[in-house]
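The chain below stands alone, shown as structure tokens; this is the form predicted alone.
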Amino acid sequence: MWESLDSWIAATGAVAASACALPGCFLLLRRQSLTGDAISHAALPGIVLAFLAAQMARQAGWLSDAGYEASRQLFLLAGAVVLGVGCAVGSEWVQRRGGVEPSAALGVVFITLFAVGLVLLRLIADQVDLDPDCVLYGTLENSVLDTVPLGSLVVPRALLRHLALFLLNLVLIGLFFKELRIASFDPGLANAMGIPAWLMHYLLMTMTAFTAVSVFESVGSILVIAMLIVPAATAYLLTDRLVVMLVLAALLAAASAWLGHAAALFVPRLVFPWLGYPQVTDASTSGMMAVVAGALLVAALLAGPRYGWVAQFLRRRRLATRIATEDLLAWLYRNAERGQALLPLESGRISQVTGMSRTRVRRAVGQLVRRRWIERTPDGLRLTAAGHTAAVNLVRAHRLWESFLAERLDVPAARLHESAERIEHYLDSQMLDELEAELQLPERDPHGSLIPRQARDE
């Protein structure tokens, strides 16, 4: 059953995910999507010793109970962005330094850094209610418990929290964006324009470091670092604009929280009992909201408009049947030039004398005879007129390629026909005019072959 307190969990995980979604953007197109990871890693001493420190202050009569509830968060904040930028930093110089590329140098960093935090909170975990479980999956179910009325409603804390830092990255990209997509793209240009691409830098760790610590304690770091990069990479496969992506990237991420959370409650229940396991009837939402993002991943993966392989299959196969369609149309005239105007109507003759596959015979002459470009006669396929302008243009292409290579650039003969061949069908008729003026109006090409001239359609 779906209830008012599993919307609030539902709300406050789909704010959380906006959030880190926005400085992945950016970490995605500055190839840097690594240092996401790192920074939630890193984070971790920061958060332990900060958190000692709250203790220490409270022990110490420095904070009152209310004090350290209410400067709790500060504290871990500032812990987690003193080390989160820190571990940039620190990467950066042991690449300079050491000698090391990039991704080297930043693994080395926060693999330290966060094998220490682990340390540190194993020791510290008998001494405080501090659970590792907790640091990996998050309490994003608990954290709704904790409201503040607003109006007629009453309100989970860390929405409210996590929403301020929507509109707080969202407000540093809009003062920022031009500086921060110049930076992203190229930061030497950046630096030419006297954009310091070094600020821009550190001004997006700051920014994921501060959105990495202020969502951990709801949700874990999973979650953490599965928006930081999964919902960028789905928003970078469906659009090749900036203010697209980032737009995509947030409602990609919310989407993700939405179905997790409805995922986490209604799929174990029809799965596990079919796999002998009765009792488990629901699941981590932060985890579940992890696993959205990465099948919203690989359905844009599949079926993006642009980079989807389904989409680059059926272009491939399209300029696949355009080829061989004027390669066939190619065929017939060169044959017509030869006296035979005719081609035969079956495709296993047609492609014994053409040399293709079936497959992409019946497919060229399928194609051809839609756009009317030839007919089938009692005796054989023939050209129509429409089919000889266009069959006259693509031969024109062909032997006039091979008549700059032979002329301008000293192609020996034997490789000209393998050349023209596959560029013939890329040549429009700006370029062929071009090319003619270049040869000064050629009549035969190497071969000895007339070239005929531009033909337009009537």
Given for the second form:
Amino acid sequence: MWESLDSWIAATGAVAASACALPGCFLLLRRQSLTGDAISHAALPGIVLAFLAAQMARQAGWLSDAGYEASRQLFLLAGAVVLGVGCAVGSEWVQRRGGVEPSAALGVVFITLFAVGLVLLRLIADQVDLDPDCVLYGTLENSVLDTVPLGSLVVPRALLRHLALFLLNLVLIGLFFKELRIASFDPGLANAMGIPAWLMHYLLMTMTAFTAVSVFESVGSILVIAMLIVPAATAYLLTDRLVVMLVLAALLAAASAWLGHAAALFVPRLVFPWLGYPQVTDASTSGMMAVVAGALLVAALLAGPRYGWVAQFLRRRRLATRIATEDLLAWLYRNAERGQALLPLESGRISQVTGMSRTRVRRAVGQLVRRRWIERTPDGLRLTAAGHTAAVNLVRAHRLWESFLAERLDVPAARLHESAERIEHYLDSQMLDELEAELQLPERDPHGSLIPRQARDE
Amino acid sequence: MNAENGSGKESASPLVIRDLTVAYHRKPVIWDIDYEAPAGRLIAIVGPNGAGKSTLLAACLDLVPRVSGEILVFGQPFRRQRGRVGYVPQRESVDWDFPVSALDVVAMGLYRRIGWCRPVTARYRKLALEALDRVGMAHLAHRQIRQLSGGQQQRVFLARALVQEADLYLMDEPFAGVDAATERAIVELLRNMRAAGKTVLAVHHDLQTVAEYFDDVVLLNMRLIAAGPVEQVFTIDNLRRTYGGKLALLDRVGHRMSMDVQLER
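Okay, that was the form predicted alone. Show me the form predicted in complex with its partner chain next.
What follows is the entire complex, opening with the chain shown before.
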């Protein structure tokens, strides 16, 4: 069941995730998502080396035991930041010297550093209390046990540390908001105006390294990567404004933490007995946070207002319906030209003649009737006056485009119709006027049909 | 605010390039450029692809390192005159999916004046909106920039240059890929700028319109072929020399040199 300790775990995770999401937004926009990944990996040897340095300092007597305890955290931070930023600098150097692609250079550098870190970690793991698993996956569940009293509350130390980090990131991004924005959007102009883009680049790299290493103890270096990029990517799908994106990313990251912890508590108990493993009763919170963040991203992909698949599907269907109604309208007009003003009512026969599917015909007829462009009479379908106007403009577009293709682009007569069938739906009246002027008011199209003059609905 | 601390060099040319050579990391090379831009004129930079037109602009803005040479903006090095130079980069040089509105982009032209770490306040947003209005885009101020057409994006860039209130403008292909209406709008804008005493250097691709839109022309093909008033310099003979193929030897030497410059860095 959800206890007060669970709230503290979720809150600590939420603040850590939000702190990651802020620099993550800029990494994503600068197409440096991999850099965040690389920096958090490269920080590993920095942490180990700093740890060794601190130990050596203690053994040599430069640091008292109390001083060691107090400064250990600072040592680790410094080591990680130095190597994290070093990774960014080093990969740029490899890129320039080796003439290789940026992502390849980055890959070479950070994998090497990470490997060195792992080897060092294995070598010293037996003698010291630095646990590889803890580095990779974090120990969110345990980290909240270390608490400090704060007024009437007893607050996990990790929560306060992450809160300080979040505020630091917030202040830095707030202060340098416009400089980061211009350096990310248009580094050339930024440089020309005296806002050095490289400085902003390294500010962001330092922030990323600092953030990654500050939270890795709680959530693990693997989850850091997820929290840097995934909430930012989700927010990017949902908005067109940078400020909103930053706020959304932080909120989504926090939501991932709360939902992730809840899922870690309740989902395994529901799922695993059913799979035949009743002994599994919970899952790692940081793992579930990443899963939830991923699920939110998928949800945004599906349901996002502008780029979501659902919205796109609806838009595409609306376009298909529009094209079907217009085709039907033009077809009615051509029949009327041939003296056949009334058309069969059954969609089956229309479908046979026009080649549209039955459902599409039915939807198109419904649409046209609703708009009062055609009317149903006992004997069949008939164009109304308004429908006639609309149809004239369509047929005009079709025939003008055919004339244009034939005359200006020398397209053979047999291929004109197909192209015009498509283009007629996209020509507005201004383009038609231009076409007409360009072709000097043609009378007939290449097939010999009369091109109707523009009809306006009065 | 632009009359820099009375250095007494107001009579200096907006842009003086002396003996400029640039060879940098696969960018086109330019050699021994000597040029002095006359004030208050619209100047086209014309030359074939790979002639180093954009590189020349970048060198004037200290965006690429120089092998040799000197560039003076109103009599002083560029870094002391940043506020007097406006830059319009190529439209393709930025990511138009970036989550900013047209107004946000225009306001970027004011960042230098606003100063480090200060927010873009309502006063500056109003200035940006006025600039957008001057290019006929005020009604689209809050559109995300991806939703603008190519011509509209170019106008946003020009509005951003306008708010900089510079005296010398460097523009990289302002007419590339714009519609006819935007082209006319840009030409009118350039003429207004000239009337206000500004100097504009623009990389231009359409040879047909050089004489119509510009007063002066700089013919460039890795080296300066000719420069001066359009009616004197923009001749068939000079054009043939400009477009008569790149000099293969210059290209090869330049390539080798750019490698060395990289090593020296």
